[in-house]
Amino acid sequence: MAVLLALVRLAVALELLPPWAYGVGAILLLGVTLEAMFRGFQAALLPGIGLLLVGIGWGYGNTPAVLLALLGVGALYWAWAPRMSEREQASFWGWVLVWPSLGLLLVWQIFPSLYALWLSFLDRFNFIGQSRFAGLLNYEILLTRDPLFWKAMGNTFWFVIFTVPLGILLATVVAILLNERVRLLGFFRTLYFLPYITALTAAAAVWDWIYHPEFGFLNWVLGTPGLDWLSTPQGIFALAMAPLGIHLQGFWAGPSVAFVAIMVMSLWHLLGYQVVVILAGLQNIPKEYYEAAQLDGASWWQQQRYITWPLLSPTTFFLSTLGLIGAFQVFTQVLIMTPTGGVLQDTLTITLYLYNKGFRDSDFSYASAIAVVVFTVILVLTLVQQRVLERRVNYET
């Protein structure tokens, strides 16, 4: 509780959590402090507890202060440590060396994720000027009145539905073709690596190069310069029916070429990180399966339907849970690469929206109501994924 309650004042004085934090966590150090003290009071605890009550009043940010805090936890362990069991003295070791690594996880990810939660209920924060409260406010206007964000959201959505699911089944027959007896299979595994390893940065402005209409690689080895891949808003599905006399609007016009394009940049770069994976889930399937399959006369398909897939379900589900909280934060590959969000916002993902709704137009009270709102639906669809599709997963060999 001490040292929480330290990280908990650092957090006030970075402004990462309001002034009253403080106070309610002295509050809550105080009575755990008496509780101990009434649940096996020993005169030797008074000089611990006091340095330690002394120290933590004192504050974090003077150094004899820290001395004091430190020298109260010594005292009070020297004076409890008698009493404890093993168990306990176990425990207490633990804590103390799960701390650093916990205070920062709580300084820079926990606590700055409650402060956004905070600043989602203010009125346009940034920093600078003041700010009121607003409740719902920002909600409301993101859920029902704000079109971007549905645009946004609609592109995302597409992403994970085209980048998921194919990404894995490339991977998956990419990794079976290089778990057969291959030569130099070494060096297939580090070509295939090596975009992964790449920066991501650098992969999108080599590949915003690919694309050009105009010197791109891929016009010229299609024969089709002038093309312009990344500034063509026309989706997908409304392209290949537009010949049948069926004309699709909206959503259901489907990605954009421009999005398609990036979404196989996407493809790529993940390729290498999902062949392994799914290479080390391979080869931890017993080979007397597949002996024994072929006594009976299985084929090579039916091998890899009723062995290979049901046994490398684990590795799959993996990949998919993390495929989908991959695809909902995807942002690097789309601002290098379509600065603007596209022609008519059809490559914006939310995360980019958020990005400049927060680093653009400095509303950080909108961008962290766009962030909650979208760490509540990969909450669910992550759920909901685990609901549905780990009951088909065999952990079993």
Second form
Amino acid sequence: MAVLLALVRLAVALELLPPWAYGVGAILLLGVTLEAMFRGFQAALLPGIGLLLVGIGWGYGNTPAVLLALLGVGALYWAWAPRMSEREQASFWGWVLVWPSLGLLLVWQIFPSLYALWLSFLDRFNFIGQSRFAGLLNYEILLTRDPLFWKAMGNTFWFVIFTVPLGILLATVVAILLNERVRLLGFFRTLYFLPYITALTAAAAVWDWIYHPEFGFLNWVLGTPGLDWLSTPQGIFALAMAPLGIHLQGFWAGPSVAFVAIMVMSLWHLLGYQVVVILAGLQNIPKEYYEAAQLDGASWWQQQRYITWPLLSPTTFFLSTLGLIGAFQVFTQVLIMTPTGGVLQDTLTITLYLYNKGFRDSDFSYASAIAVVVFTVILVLTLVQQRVLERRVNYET
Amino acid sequence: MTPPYALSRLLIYLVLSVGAIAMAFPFYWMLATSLKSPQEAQQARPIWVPERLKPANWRVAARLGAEGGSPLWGGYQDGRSVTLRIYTGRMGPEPQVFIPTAVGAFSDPRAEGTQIRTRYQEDHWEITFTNVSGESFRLLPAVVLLSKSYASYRPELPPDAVRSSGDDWRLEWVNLAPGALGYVFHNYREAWLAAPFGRYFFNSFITAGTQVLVGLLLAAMTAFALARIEFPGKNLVWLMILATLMIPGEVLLIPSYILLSRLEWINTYYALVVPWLASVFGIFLLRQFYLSLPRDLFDAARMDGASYWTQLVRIALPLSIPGLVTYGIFTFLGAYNALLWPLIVTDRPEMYTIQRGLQVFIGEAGSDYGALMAASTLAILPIVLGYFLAQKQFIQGVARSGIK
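If the structure you just shared is the form predicted on its own, then what does the corresponding form predicted in complex with its partner chain look like?
Now the full complex is given, and it begins with the chain already shown.
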């Protein structure tokens, strides 16, 4: 019986597959129902099944059909419920409650991921013309002959190196200070938190204006009129070393000035989130530890170093994982502040590159190859991070 | 030993305040710029308080607005006269006054249908604009060329721009009959009218609202089933949901776009909403919550003959309101603030969400930073207001996302 119920559920989920699947589902279901009727169940089953089939067969695009299908399920349940055992009811409800999410995840997450993998093996897939199977060609070009991809990877690397430790450090300092029974806690917290809920589009527009070469506020503060932050492709390490007579090239030149400007903006945007999360982590640390440490004569610094920092490690671990994944998704601020990816593509990020390849150059298969590579990199990095850092993370509770 | 108490407290407040100022400054700068005239915005030395924020100017703006239309929003209606005084102290060369015409316009009824009269009274020039065009206008832009031979001059309403033009000062106003609100919020009104922001907001709210409501229901159903119902295949389902957790968003962009265009869903609400309805994050969060509820509660309900649906609706949902709020806030924020997805699946202005609309506006506004900042302010306003209304829920929701 449970299998029958699973079939009911399956048929309902099938509405998201190509048309011929309706037919198969319908025949299966009808057969099963007829068998159940011959076995002596209520005749009320038939209208329920009928409604369900009509609803599904009509198509999932229109609301009445979906409602009809739901009505069918309802009728089925009503007809069947008195005869169902506890276990069967549980399985019926379990599947009924699970399938909408499951179906959506299948169609919009799992299937597209596999589809991306398939697309990445094709030769220049776009909507025009035929595309051929090209094997690993896209990957070969991407990994060995594409300087822009490596530029984007380099920028992502710098983004992680600069924003993750710095962000967590700043946020920890702010959170520890806020946790010192500060008055106006709500006021301070609001000010630190507001950037996080601000839409990146608007925030990037404001920072673009602050960075403006002629009328920007930053140039007035620093007394550097005319410095065009967002159009300066020189790497900061190269600039720092130039007076010493050392000329750094390529990757070692470091992130460009423009990209540093974008990183500062991103740091500002995310800091509030990190502060709030760390503050919650701090409040989970039992007060007794500090009291005991004070009795033993530990200084404030020692308390922070030997109690707060180790016990905060699950939170910082969580934040650094999030920062790592987030670095691969940097897009909005770059698009707004340097719409083309900056001078010499110096602010190109992975997601912007993927967007450019897919939606500006209409090379969906190449973009898919980028996506698959990113997926693999993120997976490997998180696994490595888990292995390496997990050992150092101190789980209390 | 700990440093002296008072000193350390002071240090704490000092560090916190410096940080808070740095965090808040971009907001202040956005607001200030949004209330500036273009010339005020484009100064090498920043102007901290724009003219439009000075109450003395509001009174004049209200009077001028009342003359042309209404004291609040102004206007330049048919048959009305608007009078501006410029205090010069002595009678010198007569100022030249005209209404600037739109560049490239074939004819401008506002400029042609306006009678301009200038006369000297006591200590000031009085310039009267009379609308005889038979039409009403929203704005009354004006330019006055005033001789540089005047030692000093003070127009009632500060001009939006002062430039040098030969032997004259060229005083420009974007709107001489603004009304109080029309004066302060000039950039907001112009930005609002420059693009269909009303439509953008509508789309954003519809999209985000549907995602929250339907997403909440679906996530609660799934989480409840996974936490509280024993059904065959449950482990398989759970495994699949766990697998979904590993998929980063970028991977989905291309295939989802192809899927959506095959379905002909591009430029529809479906494309904006449906792919994001099922959320692994929400399922995780709520499942955790339902697992923490006492088992007996549900067993007792079961004994009393409550079906699983009744258990979900009557017990689980009401008890999980904090979790639902957390998830709701996150989903709403994500949907409202998203740019990448609307950028991909919409290319017609009537389907733009507010962020997408703002992105286009940023491209078009060029150097009109006042309007740009006004539009940005409008775009973040609903979320900031929501934050102040539900501050506790926001903070708790975000904090909860970090505790696993």
